[in-house]
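Just one chain follows, in the form predicted alone, and it is written as structure tokens.
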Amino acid sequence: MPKKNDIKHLILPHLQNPFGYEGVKPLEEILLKGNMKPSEVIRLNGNENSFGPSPKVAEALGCFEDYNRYPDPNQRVLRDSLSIYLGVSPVNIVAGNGSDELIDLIIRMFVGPGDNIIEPTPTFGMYRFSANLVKGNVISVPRNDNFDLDVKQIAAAVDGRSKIIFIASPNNPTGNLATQDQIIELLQLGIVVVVDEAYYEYCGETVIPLLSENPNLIILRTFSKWAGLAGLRVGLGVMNPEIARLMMTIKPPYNMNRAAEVALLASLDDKELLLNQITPVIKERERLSLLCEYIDGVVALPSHANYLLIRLPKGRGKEIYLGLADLGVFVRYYDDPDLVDCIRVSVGQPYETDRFIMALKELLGVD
């Protein structure tokens, strides 16, 4: 008989010791622990927008009067403008908390316990992580040395019990994109695909095309990089008719807050300032790699992304890594065997790109 305060046993077996994702460190956090002030941090780590969102969403926020009603659980204007954004129907679109909550929605949709998805690993944690809430297993099929698709690895992981390959292109935290030929490759095994287009803004590369002939495809976009809404999670999912009705219909009436709403129409009513604010990022992304070519033992992989992965010595890589930390650089680093010693540096502005270099020849002890 178990104790009356005990409830630990009523936990379901397979959430007693969780896999969890580690997010970024806060603010707070940093400056508790470092005993720093916020502007001595350079915060790389996060792949956030340094321009912030566009001046409108602020002057929206502040004049909205709605904020003690709640949201259209059928995200009709939302969807109308996304629409035209996207250039698809608005039956196509289903709007999240972040893309993460649609990650969720779909693998909860798809996989029960015993069922599996594929990730091409190393990738995004997320996809891992909510499938292992719902006690699905996750296949990993390792990328090449290139950190490219195996599209026949993959092919050859598919089984009875295989209901979702996740794709993110660029993929995080690598950068590199999957070509269009390899996503119709892996739609023909019959499955569900999930190509992340995250950073779509940053490469121009989508498979929105394919929807029409392919019910199995999804993409995911954000509104957390390219429009500087990471703090407020709108997040949007492309799909089939009858899996964004589905969706629609098992998601959380209202998911999407009032402020994420009028924050996502604000940036679209402003979004050619802050798609021409693409063009400084991916030159400050030039910049920073061309800085680390300097660098003897540094590489930075080639990236369509507002990020590098960036490969350091051999064997220094977590020092390099804390070290970073301690002179108040904070960037990505990753436990995970396909990238020892490498760390993920988000494209911030010019003096932070230059603090970083600073901080990486102070710790390598170059010039």
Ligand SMILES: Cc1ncc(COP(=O)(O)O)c(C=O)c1O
The other form holds:
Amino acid sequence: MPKKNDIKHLILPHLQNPFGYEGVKPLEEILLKGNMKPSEVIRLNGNENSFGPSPKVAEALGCFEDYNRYPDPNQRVLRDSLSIYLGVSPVNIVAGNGSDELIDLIIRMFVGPGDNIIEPTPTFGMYRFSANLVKGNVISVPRNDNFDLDVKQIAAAVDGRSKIIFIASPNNPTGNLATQDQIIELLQLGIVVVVDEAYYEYCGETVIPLLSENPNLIILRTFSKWAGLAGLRVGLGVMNPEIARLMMTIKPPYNMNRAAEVALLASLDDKELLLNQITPVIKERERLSLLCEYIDGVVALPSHANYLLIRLPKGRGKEIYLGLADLGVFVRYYDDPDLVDCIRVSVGQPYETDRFIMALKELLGVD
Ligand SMILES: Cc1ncc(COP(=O)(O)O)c(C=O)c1O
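Requested next: the structure of the form predicted in complex with the named molecule (the form predicted alone having been shown above).
Expanding to the full complex; the earlier chain stays at the top.
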């Protein structure tokens, strides 16, 4: 008989070696390690919204009286309100605990052991993470030198076990868009195409109009970025009604918590204010990009989102990333051969840009 404290052998073999997703370092951990005060820390590592949520969110959360009741598993009020924001019918919508949950649900719905997903790399890490959880394979198709999609190579990678192509547009971390024509070409391949539009509100480019003609298209959106609700976890999928109906039946019944629901509705109620904050973020992105241009050996790639991928002098990516952290400035670094010289920097408020630039110049030894 196996001993009761020896349960490791019962864990599924493909999960024995952890492949966890490395998320954004929480403030608590940063403060503990760096012996810093919260006011000294600049967090440009999560593509969050440093303006924060609408003031109506705190007000609505404070007044809400039904936290002792379960949320509506059918998300009726949410789907009705979202349908006005998105310009699609409520039957096309599923809300989730962040778009991360929708990525997970989509993969559970279509991918079994030995099936594969296709991702043009570099890209957002959650597609791979969720596929690995269900023992799916991941086919990486490198993007071209400008990080644009190589549609021919993607088509060539599709085989009998391919289920889903994941396209983040704008892509995280490179900031570039897929064109509508590229998405149309990919849809002809006859497998599911997920277009992750997490940063839609920063670029205004969407493929939602393609939905009616393409039942194999799924679009993802989130309230983490434009609406400043990353901590409350509000994401959504827009898809063919038949797929949405099925997804509603396989999701955990109460996947949206009450606080997230209240915050989502309050955000939609104040969407003009939130959308008015987009222009200052874009202006700040362009200022950050220009400030980089003045530093020798530093180049910010063009971006359609609220972050910039910044190339640093050759071979110095990781060292600068670590040096910035020591100076209290947190950005994102990827252990990826295509990105060794790069860091991804979220667009924050002007004082945060200034602190980042000051720290970067200090590390590079320039004025
Ligand atoms: C492309 C992309 N998709 C999805 C997400 C996750 O969003 P959410 O906070 O809604 O889970 C992110 C977050 O960084 C992202 O960059």
